[in-house]
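Here we start with a single chain on its own, the form predicted on its own, put down as C-alpha cells.
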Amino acid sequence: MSVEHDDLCSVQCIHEEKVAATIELMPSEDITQALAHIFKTLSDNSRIKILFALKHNELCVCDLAAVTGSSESSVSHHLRLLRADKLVKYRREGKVVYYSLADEHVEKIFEQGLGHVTE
C-alpha cells in the first residue's frame, strides 16, 4: 500500500540557482536561534496575555494580575523572562514599576500574530 504525499516533490531535483541565493539571504546561526528563542518565549498563553494587556496600556504587576486572572508571583516571572528577551520594558514611579511593550517591533510582531490567527 502506497501513500501519497501530495506536499513531497515527485521527482528528486535541486534548483541549485535558487538554493545558492537562498543561502545568502541566510542569517546567522547566533540570529536564527535568538529568534527561535524569542518565538518560544512568544509561545505561552499567559505571556501572549500580558504582552495584549501592554500592547494598550502600560500597566504594573497588581494591574496585569488583575487583566490575566493570574498571581503577582507568576505575572512578574513572565516579566522576567519577556523582559530578558527584550520584548518588555520598565520604568519605576516612587514605589510602583510599570510595563510597557519594548518596542514597535514588539508591536508589529504581535499585531501580526494576531491579525494571522483571526483571518
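Quick caveat: nothing in here was measured; it's all calculated off a predicted structure. For clarity, a rigid core is taken as the largest C-alpha set superposing within 1.5 Å between two forms. Positions refer to the first chain, counted from 1. What changes on going to the form predicted together with a further copy of the same chain:
After superposing the rigid core, the Cα of residue 98 is displaced by less than 2 Å between the two forms. With a cut-off of 2 Å and the rigid core superposed, residue 69 has a Cα displacement that falls short of the cut-off between the two forms. With the core held fixed between the two forms, residue 26 has its Cα displaced by at least 2 Å.
Same protein, different state: after the form predicted on its own, show the form predicted together with a further copy of the same chain.
Next up is only this chain, free of partner chains and other molecules.
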C-alpha cells in the first residue's frame, strides 16, 4: 500500500536532468520504428544473400533461388519484402522478372555492418 510500484520504486535511481535532456534529443517514434523496420528486413540470412547476389548482376527469381540455395517460392516471398522497402527494383522481360538493387544505400549499410562484425 505504501510503496506502489509506479510511484516510488521505479523513480528512485533516475537522474532526472539527464533523462529530461535525453528525451529532448530523442528522435520521433516514427523514425525509430522506420529504422527498426528496415533493419528487420535486413535481419534474415536469405535476404542478405539475395542482396549480395544482386550486387553485381541483375538476376531472375530462378537464378536467385539457385544462388542462395532456397526454393523459388521462398525467394519470391523475400523479394516481396525487399520490394516493399524499396531495397530492390525489378523489370519484366517476357516470363522472366529481373531484380536488381534499388540504390547503393544497401551496400553502404552492409559495409558499416561488416565493419562492426569483422572488427
